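Only one chain is included here, represented as structure tokens and corresponding to the form predicted alone.
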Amino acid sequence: MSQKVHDAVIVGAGFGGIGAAIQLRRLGRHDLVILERESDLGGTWHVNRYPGLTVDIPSSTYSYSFEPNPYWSRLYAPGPELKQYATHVAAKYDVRRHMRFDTLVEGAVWDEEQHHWTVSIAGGERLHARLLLTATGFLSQPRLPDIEGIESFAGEVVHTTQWDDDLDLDGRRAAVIGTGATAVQLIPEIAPRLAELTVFQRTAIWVTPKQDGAVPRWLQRMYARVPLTQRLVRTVGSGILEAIMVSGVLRYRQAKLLNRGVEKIALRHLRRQVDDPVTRAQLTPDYSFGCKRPTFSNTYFPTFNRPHVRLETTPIARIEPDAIVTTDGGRTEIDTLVLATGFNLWDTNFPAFEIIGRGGVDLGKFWRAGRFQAYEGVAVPGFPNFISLNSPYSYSGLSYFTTIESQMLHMDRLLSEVARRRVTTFEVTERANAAFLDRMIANLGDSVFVQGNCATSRSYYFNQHGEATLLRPTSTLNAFGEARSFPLEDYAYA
């Protein structure tokens, strides 16, 4: 009994695989599986549900620009509606049908005489597919501290990424590691209804105001009505970005009064803020601005105003049953841990499972013995018919959409050439895949990763050989053209 072989598995059911999905419908491809290890689908927003979760740029940008979403409850939409997205989007292109959920990818290896993937789920069973794409997003795999003690502590402990809604922290003495963006957004929500709460810094965060506000019922039904008012507005919120992410951050070097000049809007934004100097101060970041993802917020310095709310930057030594002790003996009593640790993409992401190409090679330990790469930010040589949609790289602009939906013309152009051709497999060059790393690596010379302060940014746009190599140097103009237009050569068919 011969085995089936299915058009294509693709790995994660949050935005990136969904719109794969439907740019694989698009091409006559339907026999496709989804396999997510979560219950649901929606990545991130499915997983993510603490307190003050919202989308960390304007909603209008935050979508697929096929298929706007009218009714965004406010300019930066709160996470429920992000998961309400993501279910309206898979239901309307019908790739629900396809999701197999609370199912673990454990591995995947191309079969060469067999022209296909074959891949292991946990439990045992083996799909076999044409295509293997992994949607595996950027923000999945949680960090959790390495800290002594962490597991002694008797109170309760939550990561934010498990959120537990049942849990009471009225009247509470609570902790919160981390001040990244997840934590810029959960600390302002919970610190009224705890008795104490202490914040531990490792880094400081760059913080702009954020111009936030509800989205009236009749600019929602307007957006209806006349679709080009909302886009519109997304091309006005995408420009800003744009400047904001290309000029000051990619080409740091030809713009650093552009960067300054957003400093210096985030420093005044915080001096008007913080009221306590020392506070003030160690809520200043010294490392140039875009080194480390920044965020928006008007209400996370504030919190720092409160009498029961105090940061501490010492570093922690180790936690005891009731309490963090940090390097200089100072010991602060807690019942409540709350993790806002972020997550870990270098070493347990990129790629998320292991994968095995021709020859045996596998993509982890090529990419760490190496240089990270990936031609286009999509595919890999030595990988066949193997498309990457969280790769090196790949990350354009601000908006994940923005590098959703140029993998996705990528795609497009890459998966008709192979039918036109009528044949089984494609494989991205050397020569090409070379040409393209020479590229991206020249044009980060420009950014602040090279000409500015980063050594102190701790960001995870920095693998372990310390290159910025998650996001793609250049305008999201020249991603979604070079999508459009890559020479079709850079592939070898078979």
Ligand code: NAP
Second form
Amino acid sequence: MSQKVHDAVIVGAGFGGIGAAIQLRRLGRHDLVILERESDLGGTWHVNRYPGLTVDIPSSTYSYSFEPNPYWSRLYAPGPELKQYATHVAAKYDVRRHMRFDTLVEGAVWDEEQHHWTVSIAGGERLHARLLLTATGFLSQPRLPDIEGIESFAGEVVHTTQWDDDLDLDGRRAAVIGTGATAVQLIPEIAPRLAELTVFQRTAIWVTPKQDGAVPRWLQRMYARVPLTQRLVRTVGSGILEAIMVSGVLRYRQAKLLNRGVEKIALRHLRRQVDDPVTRAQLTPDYSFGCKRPTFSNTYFPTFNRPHVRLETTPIARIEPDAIVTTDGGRTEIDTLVLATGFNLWDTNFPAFEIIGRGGVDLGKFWRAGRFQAYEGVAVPGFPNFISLNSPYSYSGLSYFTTIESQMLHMDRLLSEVARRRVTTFEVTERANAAFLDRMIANLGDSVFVQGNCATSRSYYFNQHGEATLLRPTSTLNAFGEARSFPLEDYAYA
Ligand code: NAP
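I've shown you the form predicted alone. Could you give me the structure of the form predicted together with the named molecule?
Let us now look at the entire complex, which starts with that chain.
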């Protein structure tokens, strides 16, 4: 019996996977299977449900440019609206019917003879597809801290990605471990309900003011009637973010003054919002702005003025059944432990499951033994017909949607050429990949990661070799330009 070979298997039904499916359908590839380990679509926005969850990039920018939503309730929309938006887009572009939920992919192997990928699913099922696309996210594998005694804790423990909607926080004595973007959103929301809150900070985070607000009905109506108005807002918002989050970070050598200016704004924000000088000093980052992902908030800092909220910066020694003990012997009794400890990118992602290419080469081993690399953030030599959407050097640093949409353009150009040539395989050449990697490494020389002071930042932008291989060190415009015009001969076709 001949095997069924699909046009493509996409792994991940978040915004990346949805975008990839829309693009494949536009190219006439309709026999798609989207495999998703969770019980519904939306990726991050399905998994994360913690109190205070909002997007931290303005919503006009954090959405597909081809599917603007005039009805965001706020400039920074709450999490549930993002999930709703994902559901809406998947329905409108008719990609939901390709999705299979609660389906864990365990591995994929390139079949050299048949010229297709064989994808293994937990439980033993196998699928075959001409193309394999991974859209498994960067922040998808929760990090559970390896702290002595944590398993002995007798109270309630919750990681922010596994929020229990029934968790009753009223009157509890809680600790939050971690002060990343998630904690910055969560802490002000839960603090008023708690009897005591201790925040365990290892590394302070840069926080700038958030220009947020409700979007009035008349403005929503105007966005709906005259989409150009919302496009203008998107352009202005993206321009500001590009300056702060991309130029100020990736072109640090040239834009040092801009970077310092943002640092000053953040420090003034902190001075104005936190009364106690000791707490203020503890909340002051000791590394350059941009070494790790900064965030925006008007409510995080003032939470530390509340009498029942305390910041603890002495390292944690161990956890006991009813307390956290710090290395100075201090003991904080708690009944609830919130782990806002983020995600493991470099050990468990890249890739999120085993991928075996030509000649039995294991992608994870290839990246770890050599360098993390991917041509234009999407393709790897030795891995034919494979499009990796969460690759090293793929994230534009602006909004995840600019990354997705530039990758959709890359797919458009590449797969149109494959169709024009009537070939069955494509594979990026060693030469093109090496040239791209050399250029990214050279560009990184201008970034805050090399020019700034990042030694103490403990940033997930850096991989286990100490290289900042997550962000694409170019402007977003450059990423779009190259996606539209990369030399077609950078790929070999057969
Ligand atoms: P994160 O930025 O990685 O922060 C994790 C925090 O946990 C850090 O403060 C880290 O300290 C701390 N931590 C981890 N292990 C620890 C340990 N063993 N002991 C003590 N502290 C420990 O993760 P996140 O806050 O979840 O945010 C991840 C990313 O998600 C953000 O950067 C952002 O891109 C995205 N995000 C987006 C939104 C949004 O758009 N709505 C909201 C939230 C998050 P160190 O820094 O010292 O390692």
